[in-house]
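Next up: just one chain, as structure tokens, the form predicted on its own.
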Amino acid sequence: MEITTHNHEGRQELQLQGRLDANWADRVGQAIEMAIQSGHHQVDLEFTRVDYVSSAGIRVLLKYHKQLKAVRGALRVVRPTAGVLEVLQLSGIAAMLVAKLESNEPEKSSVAPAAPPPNPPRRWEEDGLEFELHTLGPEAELVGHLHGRPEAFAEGNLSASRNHELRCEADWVAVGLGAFGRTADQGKGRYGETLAVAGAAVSMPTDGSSVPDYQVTEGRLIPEMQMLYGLSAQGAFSRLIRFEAGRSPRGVIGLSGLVARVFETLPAPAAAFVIVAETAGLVGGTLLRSPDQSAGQSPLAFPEVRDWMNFTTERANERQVALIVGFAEKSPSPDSLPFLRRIGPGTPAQGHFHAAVFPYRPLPKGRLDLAETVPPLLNTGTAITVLHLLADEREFEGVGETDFMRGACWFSPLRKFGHAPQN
């Protein structure tokens, strides 16, 4: 089997030559793979020359049909022999994947095209960056909480008995160390990174099982956290900001260089943020042990942070995609400032952000709503892993930061953080 591609007005095109069996599909589902990775959601594969397809063949074009048409965008076989569409057509896929071409008209998507949005966004390029920004609801914003005292971590003073109990509704974003359970008691010894958006919440928990736990809201059943400190806010989005770093030098933006873009289109100190990206690279670390165990231990002190922290040594997580929930803030206030740190070289602002990381899947192009985007995402798998986010500046070991391909980023306003009233 060979595999040549082109790209050909806005589609890839892949042109297959030999035949489609059980020894090549997994080699053509890779080369779907990879242009779908590139951000191609408009896929052709040329047949003209394919002589053969079985029903491992047959396999691999539903699974990436499937696959596309979730995310708003299509797989097409074009120019099929007269004996592969004669397979296609006793299958019952020929309907859906054979693209319809007349002898003298051009190639015609057999997607419908999308109503155009009420409100058209704006769309601008960037040294290679391209940007989309949709209006959401212009006056919407949120309205922020503090939990807890960070400075207690490193004085080894956390106490699952000072905790704070957060209800994660679908109108709530929160970033910090907890646990689920509906009393201090169910979160004790458990409480690692954790984040809450959408009705959903992610947690990793730090009693030796290593794999994140997840809660997603059903009918009247709303998950419940215990949180030791944190931060949370309570409203709507007002704007969504699609971006797209193919084309750049690098090939990426980073977290800072998105919390820049993002507080330039809004003339707002402070903001809070949920990402839904593709990967370059994830940089952060994760609580190794629970820090209600620390018994005026310093889980920060040297050496003694190895035993309670693993932080990424090198670019982590590249080719997946996180679920980022973060608040940031240009100028913070006293109160403020303790849950907060540099986001990276390319915004002075400081913020919190914690990321959950799922294996790869496509996004859809465009307008997206956030409580149809993330439950899926947890209910078609576990989180590989949950992050709390932080930039490496090291001047020689340092990995740097977070480096995302695409994605989708909402953001609001945030009224002043205000202390949260103690369980």
Contents of the next structure:
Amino acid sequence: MEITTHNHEGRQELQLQGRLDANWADRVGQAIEMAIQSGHHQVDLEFTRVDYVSSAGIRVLLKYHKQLKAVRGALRVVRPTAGVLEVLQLSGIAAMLVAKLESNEPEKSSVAPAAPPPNPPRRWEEDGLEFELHTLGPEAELVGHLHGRPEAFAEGNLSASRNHELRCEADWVAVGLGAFGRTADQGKGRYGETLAVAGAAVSMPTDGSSVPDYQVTEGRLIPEMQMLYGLSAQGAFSRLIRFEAGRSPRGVIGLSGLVARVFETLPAPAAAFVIVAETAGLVGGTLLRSPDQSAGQSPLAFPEVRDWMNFTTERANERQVALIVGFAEKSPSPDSLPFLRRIGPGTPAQGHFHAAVFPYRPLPKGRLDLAETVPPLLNTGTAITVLHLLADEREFEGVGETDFMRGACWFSPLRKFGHAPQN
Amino acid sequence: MNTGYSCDVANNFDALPAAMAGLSRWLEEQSVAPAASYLASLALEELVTNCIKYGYDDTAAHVIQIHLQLAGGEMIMTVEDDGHPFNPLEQAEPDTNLPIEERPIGGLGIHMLRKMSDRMEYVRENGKNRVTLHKILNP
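Alternative state: the form predicted together with its partner chain, after the form predicted on its own:
Below: every chain and molecule of the assembly, starting with the one above.
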């Protein structure tokens, strides 16, 4: 089997030559996967020189047909030979896979075009990075709250008796050190990196388990968190920016660069963010032990910090999907400053971002609904880990900052950033 | 015309490509009509794959015997294995009218063989499964 790749009027065309059998099905699957991972959601398989397809080949065609359909894309088989066409017809998949061509001219996408958005997006290119800005609700904003005292973490004095409850309603976003539960007792010994968005929450427990816990709102059952400290905000997102770095010189966009772009479009001193992105590398740390168990010992002291935190020593989680919730402020107030860190070289603003990491899957293009994007991510793929994103800007040994290939970022101005009343 | 081809395939996936290539070569030399040639390749791949995946509990080496005969304007192909009793004709037909998302994967290979052959037979004899496919060469 030979596979050659062409770009044809916005569609990625893979010319196949040979037999699509059990022996080659995986290789063809990898080629389609690569096209999808490089951002192509319209993929044509040119079949003129394919003389044989078995059920193993059909399985691959079906797998990627489903995957692309889920992101409003399409996989098509173009110009199959008579023998192969018969097999596709017998399998009942010819009608949905085989492109109807007239006089050798590719027909327009077999998928009905999505209804035009109410407000057309603004598109621009900058240093090879492509952006698409959708206005969702021009007046929308979020009201921010600070919970607890992050200083108490460094002092080893974080106590579950002074925790904060958070009901993860659909219009709340939050990051912090938390654990699922209705009472402080339920969180004891399990507090870890946590994020909440769109009625869903993910938390990396520190009780020795290696996979994150997650909950998604089911009817009236809303996830409830106990937080030792953290930031939350309630409201709606005013804008969505889609970003694509595949054709830029570095092929990636950093978290700090993305935050800088957001502040360019948003005349506000502070902002809240939800990012769903294909990762090129995440840099940060994950808490390993529950800080309510620190008994006066500072988790950040050396060398104890090694038992408390797992820092990425090289860029981790390449080519996965990250769900990120975060806050950034240009000039932090004394109240918010302890909660915020430098984000990276691209912006002087400071922030606090947590990322839940999932196995790779492509994201639909264009305008995306947050409430329709987040729950499926949690329900169909087990989260791998939760990280507090931290740039490592040390001059020589630093591993840099979190980078993305492409993705979606919902954001809104953040009004007020005051201490929430304690429970 | 009365000519035949036989080969033994070991029950591991590494043996399949060479067996497929050998069969293809012979089909080409005999100028077998495309539809029959396709069916023969498909039968080898689908039946041997099924047998390797589901036919045996042990880790011992087994041999799956392939035999083809061109006689009386017909291609007759038999695939014989000493795995668990398995009658492909008793497999439920996949519902190819179901929406693609709801369709179970599996059973498709055998469905294709039944549709593409003119007749398909199964016998269990002497502890062996034998599947026979008939295809008229010049319909």
